[in-house]
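Given as structure tokens, the chain that follows is alone and in the form predicted on its own.
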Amino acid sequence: MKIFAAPLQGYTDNTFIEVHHGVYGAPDAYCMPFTRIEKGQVRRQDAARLHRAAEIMSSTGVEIIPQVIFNSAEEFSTLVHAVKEAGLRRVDLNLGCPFPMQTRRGRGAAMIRALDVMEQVAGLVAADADMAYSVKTRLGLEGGDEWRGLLPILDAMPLEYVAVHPRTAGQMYDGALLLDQFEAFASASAHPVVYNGDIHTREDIAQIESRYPQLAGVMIGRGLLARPSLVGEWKSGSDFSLEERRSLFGRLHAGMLAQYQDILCGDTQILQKIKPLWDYADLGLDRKALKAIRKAVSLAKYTIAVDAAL
């Protein structure tokens, strides 16, 4: 199965992918956080993203797949018009996004509703044979089974696959998977379909590939937040000592920490990137060096409390 890393707004962005990528070894690709419109254009900093990506992927080999949301065809047409500007030719559309912000403007897992949106949609993809396109979906907005009114749509579509997370979005990233209905979904659906969803350890993704070997794949996201050396763990069949796996992620932190002093100023921007590498961390730490760390508002403070913990 191909191994991709799911899309995390606040996360995983450019920075992440290409250090991640050079420490860990990359997965079969990394999907970017979602680029979006924002008072009638596509937001500065999302383009000024697709541009850089196309660089990293052109300097590095990695595959980078761009993401778009949206709640128009109108929207659609000017995000992959974006894309298309910045050099990439594949790009992912956002059906599975659960957070209010998003849902409540028609965009994100609110799509899987709007199907006569997303019948527009499907027509601009099908014409559009310069780009590749792929879809991340939930099973529902509220009903874990809104997914069959979208399928004939996905289906029309030429799709390279669907990644479907077995939640609807108001469970969003809690309560139990709804394996039922991924399950039917999967069967269904014309095109290749991988699972995403609480994978965390190479266990998890045996598991998946023993119990649905018909699928394209699996996601890791929040999973590989806590355990950046996952695919690399995978694909060498084995796990990595706790020494080793601190020893990758301060490397990882120290590559990631020198991008950001190179394009941001000041401690303040420079923290605010930096500190969610340790949100889901799962490296062993003592509780009081994660809590220096993140109470730390200077650079200097901070670098001498990672020293400590890691």
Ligand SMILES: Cc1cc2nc3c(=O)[nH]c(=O)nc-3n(C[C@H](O)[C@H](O)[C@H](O)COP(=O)(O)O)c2cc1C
Second form
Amino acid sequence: MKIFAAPLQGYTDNTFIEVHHGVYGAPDAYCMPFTRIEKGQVRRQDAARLHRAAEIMSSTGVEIIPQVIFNSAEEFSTLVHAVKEAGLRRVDLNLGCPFPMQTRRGRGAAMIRALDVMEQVAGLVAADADMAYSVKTRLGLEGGDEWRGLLPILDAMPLEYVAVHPRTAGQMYDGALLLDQFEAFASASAHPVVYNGDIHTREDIAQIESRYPQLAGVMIGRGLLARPSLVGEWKSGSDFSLEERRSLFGRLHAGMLAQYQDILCGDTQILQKIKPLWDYADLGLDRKALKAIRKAVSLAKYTIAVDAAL
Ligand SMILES: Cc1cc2nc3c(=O)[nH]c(=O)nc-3n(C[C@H](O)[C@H](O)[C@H](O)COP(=O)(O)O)c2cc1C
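Structure of the form predicted in complex with this ligand (previous: the form predicted on its own):
Whole complex next, starting from this chain.
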């Protein structure tokens, strides 16, 4: 079973990917947060992000899968063109983002019902032998069985895998996992299926593997932010001690901070990028120390707070 790092906008950027792989070793692939269209085109900084991902891939051998979010065949084509221009040869279709900012504009999970658009996109995918395509989706917008309408279109597309978060868009990222529906999806799909949702421990991975032995893989999002060592622990077959996890996290943090200091200007920008690393971190840290990290408004104060916390 393969292990994928899920895309998390605002968290798993290129810096996270590059430093994480150096400190912990890489999962089978890192999925990039989505690239979107703004004012009819791909923003310059998003194109740069794709180029940098291609550079990281070629210099480290790490597998990175870019993702696109779209509401029409035109948007889809423009985005895939940008991915190709960056020299990347894989692309993931975001058919699952539940945020109203996206779904109200017909993107992300809204695609589960936009079957006419998906038919056109499927035609473009089928005609494009240069790229390897995959899909990341959920079970529906409001109903857990809405995937049934989309499935025949997905089945007819040449896809490497379909990753499924077993919730509806209405549920966002919490609430009951609709595992019966997930199981029905996995049995009915013509493609390899990847499970994604609420994996936090090695036991969680083992449970998914034994419950669904036919799965192609698991994709881990928040669990990998909480415990960035999780994939390494899974591969090694044992849990790392809290001390080791804190020390590795210290290296992850230091590596990311150094990169942000290189590429960004000013304390505010740097702190804005690095602070989210602490949002999900599960290292048994002192709450006061975490509060000091969150409240720090200068790099000097921030660094003192981090030293005190770790
Ligand atoms: C803050 C945040 C940002 C996310 N950004 C993306 C994204 O860019 N593309 C995507 O397909 N999913 C995105 N997701 C969804 C995650 O990839 C994943 O499907 C979800 O968190 C459930 O998996 P988990 O329980 O392992 O975290 C995001 C989720 C969160 C919480």
